[in-house]
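A single chain, nothing else alongside it, follows as structure tokens in the form predicted on its own.
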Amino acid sequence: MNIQEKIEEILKLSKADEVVVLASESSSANLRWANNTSTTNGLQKGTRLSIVSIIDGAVGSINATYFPSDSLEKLVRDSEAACEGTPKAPDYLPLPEGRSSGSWEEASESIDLDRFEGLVTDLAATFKKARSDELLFFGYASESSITDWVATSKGFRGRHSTLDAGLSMTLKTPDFKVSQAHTKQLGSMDEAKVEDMHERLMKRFEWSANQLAVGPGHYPVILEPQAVGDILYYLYSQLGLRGAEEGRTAFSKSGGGSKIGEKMFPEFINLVSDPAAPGLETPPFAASASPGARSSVFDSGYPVARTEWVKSGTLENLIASRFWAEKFGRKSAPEIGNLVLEGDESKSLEDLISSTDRALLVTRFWYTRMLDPQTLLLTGLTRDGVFSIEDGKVRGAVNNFRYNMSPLKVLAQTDELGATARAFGRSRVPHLRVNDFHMSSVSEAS
């Protein structure tokens, strides 16, 4: 049996009131290099199955990574048995009526090492340049494909396949005292541009020739897309309706309720999720293996579409399953697997730098943690280079910092947007110029 046939067999075997079956096949490849030479490569494949039985509103589920045909009935019975003694889910709703989405019968895509042939050729040329510059070149490249199938006892059949890639590159001096790193999220290995990334790293080496010591404080900053994505991830993780309506998040209104309808940011801030966003495509249907306020098993098969979270600076929607949206009298807006902060594609990083009198250029953050959900206050460290800008030019590299900042304040204090690029997960965000960013202390991290 192929995976689709196994799903249909599971639906036939089920004795539950309702059942949801989620299955996936994944395939990935990776390549590493160090000290100006390729080192290792690898292939990985995997499968996953979730059977969710719903009996009298109670939910029982079973997960498996290996599920031959003769094991299916036992898995079904185990999921049904998991409902026993379980109370009715508080957000129970009948599953949506069935429809079709995607090419159900198509197989998944297999990723092979030949996907890296062009990259290997480009790397050989870069190894040669690094040797001539007396530098050491390190890096990692990966590409992965995941195909998901979702089926319900209400007749829904959905399939969606995603392709993602990433490229991380580091140049170091032979004594390892100076290094520069750059990471790019890609739609596929076809988008990898080793030469462009190498040029960016060499530019950072040029900037690093002048080392400057800068103390903590509040600074104007230009954040590159990777840095913007690093903190917007936390904003999206808190963008839920239930928590806001119950007074538990930064999107809660003083006195009760959510801030939907309130202007929170400048007019040019638009934050959206769209299953059909070019290069960021995600399933156009909801799918989950458990109840929840943002994404619920009871929504599996429910269609999702472009949703504006922030429009012209105003909070328009918050993530909510059907049940919680109905409870609070709001529009249903299930979680969508991508995020877009619209930018100004006519403005490059160089344009932002040249129009800036004084600022710090921040390439990315790491070790980021939430300090206060009520304000979305984050803390973390800068990494991969911080640079000083004066009079429209980069004047040198500065030390790393620990920062304390809320992404809400970042967006509220943004005065200019630049061109967008892929960032965390399936997101696309712009360069931002922020007029006040709190670097709370100097970090010894390198």
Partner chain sequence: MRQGDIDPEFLSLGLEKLADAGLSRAKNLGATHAEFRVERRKSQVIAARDRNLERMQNVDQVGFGLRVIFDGGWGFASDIDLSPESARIAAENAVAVAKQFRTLNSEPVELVPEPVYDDIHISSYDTNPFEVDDSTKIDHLLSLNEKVLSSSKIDFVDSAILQVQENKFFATLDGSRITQQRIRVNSDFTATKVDKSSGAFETMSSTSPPLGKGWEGITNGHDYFLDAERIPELLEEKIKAKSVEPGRYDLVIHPSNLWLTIHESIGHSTELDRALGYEATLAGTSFATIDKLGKLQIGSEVMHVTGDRVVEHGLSTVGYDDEGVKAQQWDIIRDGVLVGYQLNRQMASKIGQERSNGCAYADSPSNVPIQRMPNVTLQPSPKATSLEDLIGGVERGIYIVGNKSWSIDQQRYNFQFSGQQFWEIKGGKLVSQLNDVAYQGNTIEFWNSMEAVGGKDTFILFGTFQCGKGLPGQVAPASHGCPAGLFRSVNVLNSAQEG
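Pass me the form predicted in complex with its partner chain as well; I've looked at the form predicted on its own already.
Since only the chain itself is given, any partners or molecules it might have are not part of what comes next.
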């Protein structure tokens, strides 16, 4: 029985009022290296099945990774039994009527080790260069394929497949006193350009020849896309309608309600999610194994489309399942698995640097955590490359910092956008020049 046949069998076996079945098959390969030698690696296969039974509005679910054909009936009954003694979900809605999305019958894709052949050759050459430069080379490469199938008792059948790869490269001096890193999220391992990434790292080693000590304070900064992604992740995590309406997020308005409609950022700030965003494609339908205010099992199969969270600096929408959107009189906007902060593709990093009188250039952040959810104040640290820019030129590398800063202030105080690149998860964000960024203290880490 293939996975599609197992799903149909589960739907047949179900005695629940309604049932949602989510299944996935995954295949991945990875390679890690450190100190100029490979360290760990792996070839992995996985499957996952969620059966969500809904009886009298109560939800019972099971999630299994091993589900041979002869186990299906027991799994269905277990999910039904889980409804017993469970109160009706307060946000229950009947499942949306069915339609189909994607090529249901198509099988999943396996990741083959051969796909790493070119990478291994390129990495071997880089290992050699690192040794001759008396540097240490560290990194991680991975490629994964995930195929999801979603079916409901209302006739919906959806399939979505994702192929993703990532390459992370770090070069350090043997005493670890200088460290430069670059990470690229890729559509597949074929897109890996090891030599280009190495060249960029070596350029930054050149910049690091002049080491400058800079104290804590408020500085203009240019944030590279990885740094922007690190903090926007937290903004996205707080972008829910329910919490805002209840008065307990940074998007809650004084006097009650949410800040939807409020101009929060400059005119050029546009933040969107779009299932069809090129290179960041996500399922064009909602799917979840549990109730929730951002994504809900009761929305499974509901179509999702491009949604503007921030349009021309104004908060337009907040993430909401159908139930919570209706409750607060807003447009339903279930969570979409990607995020795009629009940039200016005509402006390279070099353009931004050359048009900047004075700023710190930040490569990435590390260990970012929420400090105060009321203002979305985050804390974290810079890492793997901070540089001083003066009069349109990089003057040298500076020490790392701890920052305390809200992404709301970052966007509000952005005065220039640059070209975009892929960042955390399935996001695409630009370089940002921010006119005031709070570096709270110096970190001795290098």
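No experiment lies behind these values; they were computed from the predicted model shown. Positions refer to the first chain, counted from 1. By rigid core we mean the largest C-alpha set that fits within 1.5 Å across both forms.
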Examine Ala125 after superposing the rigid core and state whether its CA is displaced by 2 Å or more between these two forms.
yes
Residue shift check between these two forms, rigid core fit, Gly42 Cα at least 2 Å:
yes
2 Å or more on the CA of Ala89 between these two forms, with the rigid core superposed, yes or no?
no
Once the rigid core is matched, what's the CA displacement of Asp175 between these two forms in angstrom?
4.3
